[in-house]
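First, one chain by itself in structure tokens, the form predicted alone.
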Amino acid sequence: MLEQKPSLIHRCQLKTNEQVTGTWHCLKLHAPDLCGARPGQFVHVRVGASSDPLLRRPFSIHHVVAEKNEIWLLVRSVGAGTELLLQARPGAVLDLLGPLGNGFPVVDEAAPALLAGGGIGLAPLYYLAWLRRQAGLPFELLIGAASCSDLPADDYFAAQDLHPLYATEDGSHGYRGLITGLLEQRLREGTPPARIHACGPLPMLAGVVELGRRFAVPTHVSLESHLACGVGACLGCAFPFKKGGQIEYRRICKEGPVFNGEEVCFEI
């Protein structure tokens, strides 16, 4: 008899839907079968009961609370699909596909890791930072946004014993400027890191990889993309990478979303 693979489809009950900034919500779901997810992996969520919208939406695993059989998703309202999802109330049952993709390596190193999240790119780094904290591995969590109004309150992080460094473009909280400026400052002034993990918009990630190159620090980046199938079948999320002087395409949903930053071809 052929061995059956465990299903990737899960029906998870929504426990809470909490607003953490003006447009960001944290959804906490009862999801015991997803508590083994690694930081950087994602779930593909069906956002409505009908065929409109047709496609699922991808969300990084924001946090796992295994003792409560709970996962968190950090969701920002950006369109009809996410707005429909954010209308869900506690008790609603959501259809999730996952965990999917390859996440960040949690490497046992004496030197610290620098974790840089731009905007909603914070989502997977929160869980990664928490795991490093639990394991006693050194790190600094850097978060960038346009303004302090776009950031969760400090106690959102302090509840997990996380204490980020902030960069805001308007200087309303922490470093004034882009998160890449804060990252460069930490690379110059802080303890030399073993590696950089980053998630955010492509221009930010390109800047992070360039800084990693200049300071000889390996980088891992989580790429964001519109995903159709989420399992590598449709090739809609193929992205260019450099290999041996040539360009090859890899699927963000299947081979990623986390990649070696040096291999990502940001120039195309």
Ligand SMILES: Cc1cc2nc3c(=O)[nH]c(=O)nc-3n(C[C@H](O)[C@H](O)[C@H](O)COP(=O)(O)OP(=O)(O)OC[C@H]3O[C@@H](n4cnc5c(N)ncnc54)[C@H](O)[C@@H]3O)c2cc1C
The other form holds:
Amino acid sequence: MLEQKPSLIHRCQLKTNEQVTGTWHCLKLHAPDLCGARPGQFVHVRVGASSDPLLRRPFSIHHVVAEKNEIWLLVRSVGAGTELLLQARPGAVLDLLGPLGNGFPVVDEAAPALLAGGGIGLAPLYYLAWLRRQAGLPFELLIGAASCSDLPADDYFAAQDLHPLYATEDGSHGYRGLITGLLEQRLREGTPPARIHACGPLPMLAGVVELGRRFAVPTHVSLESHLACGVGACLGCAFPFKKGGQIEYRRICKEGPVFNGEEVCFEI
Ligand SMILES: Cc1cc2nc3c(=O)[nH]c(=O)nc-3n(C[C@H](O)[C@H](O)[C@H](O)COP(=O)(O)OP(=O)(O)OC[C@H]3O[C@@H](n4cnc5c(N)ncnc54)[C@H](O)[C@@H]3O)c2cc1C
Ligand code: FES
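Please supply the corresponding structure for the form predicted in complex with the ligand (the preceding block corresponds to the form predicted alone).
And the full complex, kicking off with our chain again.
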């Protein structure tokens, strides 16, 4: 008998949609079938009821509260699609495709993992940090932003027993400068980590990989790009990677979004 694959399409009721800071909102959804998602995986969301915009928009699993059958998305408004999604009110039913992608490895090692989230890149690392906390695995969570007004308040993290180190470019909270500066400081002064996990803009990820190389620490980076199908069919998200002296293209939505930092070709 043919085994039926579970459907990846889920109709999920929005429970709350609350502003976290500036243009960032946290959406909590009733999504029992998505509670097994791994940190770093994402859902591809239909942002409106009409065909405009036609394409779904990808969002990382920001947190899972399994006992409430709840997943959270952290959404920053940057354009028409995210603006429309953030207009959804509690009770609305959203169409989610997922969980998609590979996710970050959660490795049981005595040495800590350093988790570095730049801007909205903190979305998947929040859940990764929480899972590591639950499993008793050591980690440090580093968060970077231009200014403290671009960051969720400390309680947003403390509520999950997370206590990040902050880097702000204007020095308004924590380390003054880029998150890569703070990461370098931790690599010099902290317990040598087993690995670095990072999510954020490409220049930041390139800097993280460079630091990983200098300090001989493996890096795992979550890449972002515009996605169309989200399931590996259209090749619209192909990104260059280095493989045995050659360049090969891999799909961010299917082989990623998390990749070995050493293999990512940031130069192209
Ligand atoms: C795997 C994955 C996970 C993601 N997780 C999150 C998340 O947890 N929270 C979140 O807020 N966003 C996340 N994003 C980014 C999010 O999908 C985009 O911001 C969103 O699709 C923009 O839609 P829009 O219609 O509002 O903007 P558009 O009108 O499509 O674009 C508005 C502006 O944003 C830029 N832009 C749009 N998408 C991206 C992108 N992926 N990378 C860089 N620039 C972009 C455009 O170039 C344009 O300048 C993720 C993306 C990927 C690929
Ligand atoms: S978005 Fe279609 S292959 Fe990745």
